[in-house]
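Just one chain is shown here, as structure tokens, and it is the form predicted on its own.
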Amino acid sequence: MNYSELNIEKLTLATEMLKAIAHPMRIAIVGYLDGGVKLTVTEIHERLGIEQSTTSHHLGILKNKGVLSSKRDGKNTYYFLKHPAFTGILDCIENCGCQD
């Protein structure tokens, strides 16, 4: 991709998405949703081991910034990655920043 050809609006959106995941819990959420997985807020909060209200707050941030989408199915709302390729960023973090 030629980054010099991206317009400032697209770069601003990309920056906001990166800021949105810049938190350990939100990185974990993105990781849980890798590979097309769809989870409810209850399933996510149980995996994170934090309060459901805190999980909902993190999900709201990710959804508001375009990282996640959601779909209602009966009583449940399922969250999933809006752009499945987004987990490539997690791969980069793991390979570039989390080494001993």
The other form holds:
Protein chains: 2
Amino acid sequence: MNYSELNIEKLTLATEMLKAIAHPMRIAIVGYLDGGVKLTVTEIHERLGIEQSTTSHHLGILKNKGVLSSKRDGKNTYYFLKHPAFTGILDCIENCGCQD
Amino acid sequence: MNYSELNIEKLTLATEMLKAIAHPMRIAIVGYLDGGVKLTVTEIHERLGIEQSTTSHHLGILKNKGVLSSKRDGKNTYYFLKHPAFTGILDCIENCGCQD
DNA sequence: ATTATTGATGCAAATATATGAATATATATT
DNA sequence: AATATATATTCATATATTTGCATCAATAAT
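To test you: the structure above is the form predicted on its own. What is the structure of the form predicted together with the DNA?
Below, the chain from earlier opens the complete complex, with every other chain and molecule after it.
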């Protein structure tokens, strides 16, 4: 893809997705959901060790920006990656980050 | 890599790199530098159409977080990707973003 | 030595983001 | 219907980011 043409619309979209992921708790969430895993808000907030409302905020951001989808099942809402390739971003960062 | 273990140090590093890239002008910069291209601050600020000092700030952020390197040559300072795979992040975002 | 060019930095104002307490909503259970 | 559980939302506060003017520093050209 050509990001050198300064297509503002495309840049904005890419930025919003990257910004959505670019937070330690949200990277951890994307990591949890790798491989098609589906988790509830409670499961995620317990694993992260942060408040339920904070967790819900983070999940809302990820869903809003198109990183996650959710599906309600009774009292629970399951969150999962909208596209499996999202964890590729983490792999990429990992590869790039570890060799100076 | 395992982001599900909540390794704070690793999460922080990944977050800082992602945050460095997660800005429209900085995504554009990374795009310009794809394929080993080296550009001066002036060239970049003219292409982006933003102030020189703002451009320098953005380049500083990208360099600081390990995304870019720079090399001075006379009056000019050339910036380039520290690791070629960084543009893979843009490809990944692109792939993930365009299919709802 | 003076001037011009290139890039970096200090600073302040505007804007955006993160967090969690309190509360609302939705569903399930009794 | 009343209560319990799961999730979302509102709101305020704290913190971080973005931007560009003004200025400084380094090198080059005259």
